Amino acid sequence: MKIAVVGPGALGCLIAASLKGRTKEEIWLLDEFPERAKKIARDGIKVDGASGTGVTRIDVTANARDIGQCDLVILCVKSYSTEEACKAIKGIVSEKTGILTLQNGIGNIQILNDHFCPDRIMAGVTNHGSTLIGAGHVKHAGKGETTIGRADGRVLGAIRDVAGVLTRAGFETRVSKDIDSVIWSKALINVGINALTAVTRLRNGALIEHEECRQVLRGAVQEAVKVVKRKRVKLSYDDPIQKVESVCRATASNVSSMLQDVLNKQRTEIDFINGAIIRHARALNIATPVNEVLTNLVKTIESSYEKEARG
């Protein structure tokens, strides 16, 4: 099987290496950037952490003419560049390609049916915990499980291989019948937590050991549920604010990935997250004030970012 993970961040990096490592797949890296592809290429990926320490030479490429048409292409780039990743990798994609979408928030679905047949495209969410150190270098910081599936719901023979094939590379990956349920359930925790963490620069535990905070995330999630069960989206869990403030306390130590984008000074996936429950309320007439004041909070974070650094 010929794979090319889309995007160079920590989780692309991970999984490409993981791949690479553990399988006796083709694996490709395709990277926006060349003189980034061309680092990563000479170097190699670095692996710290809960995977054990090491290097793993891979192919790596800024021009998906290079890698030629694939079995299976996994985006891991950012939500709000899963346009222009579209548009990247349709001359790697054939009638037969597999598209696996494994990211952040909620949308990215919708953006993958506009561009590719929606019978070739699976979703999914890892519980995979990385950090992205520097190009090619990340820090594995926790393993968790993976699950993928189907937009309709089918568990056909080609989506067994791909839950296969992630396994083997250390990814231990199940299907689901329900993916829509799975991809809300991952987002409404990223609803509770990552917004706060930018905003206060905390990491997720501390998020609950102050007060005043707490009852910001608890505001974010009853926000969230709301929508969900309009929706009639079922959860994965039964009590919402008690499962955000688990993972909290399970990832205190973690920095999140919009935390991290915020002390890197790069652009968040805010408008994936709790931008897209605002954007769901409104359809629904649901009043959303306080994923309103995160969303604008982090959103002035970032346009301030070149002032900031100005003094």
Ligand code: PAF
Given for the second form:
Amino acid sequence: MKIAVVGPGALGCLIAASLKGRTKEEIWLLDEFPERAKKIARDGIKVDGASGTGVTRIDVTANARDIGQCDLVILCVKSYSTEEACKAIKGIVSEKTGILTLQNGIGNIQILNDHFCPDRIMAGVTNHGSTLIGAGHVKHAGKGETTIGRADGRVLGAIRDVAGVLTRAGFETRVSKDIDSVIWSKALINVGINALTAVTRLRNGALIEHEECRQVLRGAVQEAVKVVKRKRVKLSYDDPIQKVESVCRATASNVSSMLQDVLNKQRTEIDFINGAIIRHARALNIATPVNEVLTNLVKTIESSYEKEARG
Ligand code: PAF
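Having seen the form predicted alone, the form predicted in complex with pantoate (PAF):
All chains and molecules follow, beginning with the one already shown.
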């Protein structure tokens, strides 16, 4: 199988290095920045942590033409770059290419559907924890399950093959018939945790140690639950508040991905997390004051990095 991983962030690097190191497939990494692509091609991808420590040499390019048509394209770019990534991968996607999004948040499948035939689109969620230390250098904080599925719920040979390849690469993967449930179930966790860590600059565990903060977390999740209920999406857990709080405890020392973005003065995925809840809620006439405040605060932080006061 010829596989292109798109986006050399923490997850993209980890998956590309794992696929290259542990399977016999032809693996490429597609980067949008030529200089960074050259650096990663020269130095390889360095992974420290749960899957061991090592450097994996890999084919990296910023020019999709170098890759040619693939059997599988795995999208790992930030959600706000999905639209751009769709344009960039046009040349490596044929009518037989599978496209798998493992991105965060709600809305990526819809963007992919606008660009490619929905029949070839797969989506998934991975619970592997990873942090980018520098270009091509990732810390693999912990292993977790990966779940993929087709939007139409069909379990065909092709998706089983993809799950098989990922599992061989060390990403234990199962196939779900209800990928919407998997994506919304993960998104609700991010709705409760990510923006609140970005605003307070607390680690995940601290969010529930402060009663006022815990109330905000609960408010954001409760609004999202109303949306999920009206959309008739079935969550993979019974008690969403309890679930989000248990993730806070289980990942207590994590600096969430959104807090990492804010600390690195980067754009965040707020539009695809709390922002997506607001959009879906608006269409259903559901009020989302907590998610609106969180979204507005994170957007203010994003647009004012240069103006931050220093002590
Ligand atoms: O985005 C993240 O950081 C993670 O999805 C989670 C589960 C919030 C843990 O930090």
